[in-house]
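Only one chain is included here, represented as structure tokens and corresponding to the form predicted on its own.
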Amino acid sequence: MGLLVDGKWQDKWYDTSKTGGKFEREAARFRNWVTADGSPGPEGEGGFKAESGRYHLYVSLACPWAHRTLIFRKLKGLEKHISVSVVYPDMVENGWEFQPDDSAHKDDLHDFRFMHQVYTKAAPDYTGRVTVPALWDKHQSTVASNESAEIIRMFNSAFDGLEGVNKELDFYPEALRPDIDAVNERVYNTVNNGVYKAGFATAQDQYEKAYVELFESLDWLEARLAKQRYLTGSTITEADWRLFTTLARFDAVYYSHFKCNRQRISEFPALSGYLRELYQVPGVADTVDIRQIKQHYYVSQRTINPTQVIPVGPQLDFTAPHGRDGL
């Protein structure tokens, strides 16, 4: 774990002694959207247009935003025109690494041996967390995005005119945005990045302030679930697939690892079976590295886990009847 210094890589762990053991997420640096026809979106610059082939995304396995972007690729029929290059699962003395060797970890666009080698191609002084994902266009030679938020909602609408992507399939209708925005805001500070600040807190008061509002959450996602299907109705949004990827990591690693341990996803009625249905959507459980999500909290985090021993368990069944038809 580290970060660029005016383009040179540190190895530091976040530095909670600033925020009084408070872990805060460093905001992304890369901000320009990809437009259907290159124009400029709500922030950045414009000249990103929506083209076959002009995109690399970079993910890892383990990491729950990126996971969101694979989602988006896999759903919307994006695979044949944005290629994808996964890191190794293990982030430890030099970031996120590529293995040359491992087909299935090598950078397929620059043959670079480390993330933040991608990251200085883009911006040779830049300074910040080396983070994934990250969307490279190779026209301008830069990172488009590396806003895990903004690169599916360009995923969702802006390739739709390029053949064979699903344009049927709208993640963020304008008729739901309102409600969608309002579900996003309170998952993200309170379960998505909640996990985190529970995990990564250096004070008991912040561990526990957190603690308490990630389960408060649940709780009030559990009673909402109750009654219907997903979170804003009777179809899947972002707002689901973006609380998806965290649930899907909680029991093999949140309650345990981030000691977020009041009670495990499998213990709540409706959003376990929430998360079974959603892993049970066509070409979302190809997504899903149960076994890599484990060895990068584990390995990587070594002020957490210091001995860096993988837990063998729990046992997860996603496939198990998710009993949702009726709602």
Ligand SMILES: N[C@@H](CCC(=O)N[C@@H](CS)C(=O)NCC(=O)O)C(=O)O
The other form holds:
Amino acid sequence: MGLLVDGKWQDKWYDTSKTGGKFEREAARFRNWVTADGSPGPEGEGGFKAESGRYHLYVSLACPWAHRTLIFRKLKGLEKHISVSVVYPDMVENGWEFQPDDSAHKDDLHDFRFMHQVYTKAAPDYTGRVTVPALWDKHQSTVASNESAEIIRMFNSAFDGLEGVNKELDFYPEALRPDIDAVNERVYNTVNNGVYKAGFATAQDQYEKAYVELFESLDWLEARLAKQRYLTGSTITEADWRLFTTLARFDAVYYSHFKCNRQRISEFPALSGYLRELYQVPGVADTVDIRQIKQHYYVSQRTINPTQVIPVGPQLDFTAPHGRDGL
Ligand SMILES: N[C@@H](CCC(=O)N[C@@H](CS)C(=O)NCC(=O)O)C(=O)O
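Output the form predicted in complex with the ligand next; the form predicted on its own has already been displayed.
Now the full complex is given, and it begins with the chain already shown.
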């Protein structure tokens, strides 16, 4: 676990000493937008045109942020247009790494050993954390974007002109945008990142603040999902997929490892049915790997789990009936 400073790798855990024990997530640095015609997006440079075979996605199957991008790649039909490499679940002294002899965790594009080499290839003097997901542009030989919230927006529409892409599927429809944005804001701050704020806090008050806000939001989501099928109404949107990746990890990891233990998702009737329903959307189950998820958190985060022992439970069954058809 560490970061790059002027292009050199340093093995350092998150520093919460300057923020009173509070975990603050660093903003992503590569913020260009892939667009249908290569015109510039909301920020960054232009020149990143959506073309088949041009982009390569680096992910971890453990990471909830990378998971979003895999779901969009799958559901939009982008698999044959955007290749992917999956890092090894353990993120220790050298950060994310590949296993060159293991086809499941190989860097198929550069054959690098470490993810930080991808970042320094893009920017030799890079300073900052080396995170997944990262969307590599083979033409410009750089990271186009390493911000999942933006990568899923690109996947949602920029590649729609390519063969076999499901252009009918729109997870960010115009009419629902204000509602989606509002839900995302709260879910990001208190749930997606909220579990990390609880788990990485190094002061009691910071942990408790995150814990309270997290469960207030889960209660709010539970009430909403008891009345309507999805977060913004009767169709699945980006807001649902963003919540899904945190819910899928909750009982196996966040409940115990991050001390988010007021209750499990399985104890929320609406949220647990909703989680199962999203899991059962064709293609989604292929993107969920609970074994790698557990291995990553319990082995990598040694300040929280110094023994690196991975708990055996809980028993999860996301394939049970979801009971949400009537909503
Ligand atoms: N803002 C980024 C955050 C990505 C992120 O923090 N990924 C984690 C894995 S779950 C990571 O790579 N962390 C490495 C580190 O912080 O050093 C996004 O949503 O794309």
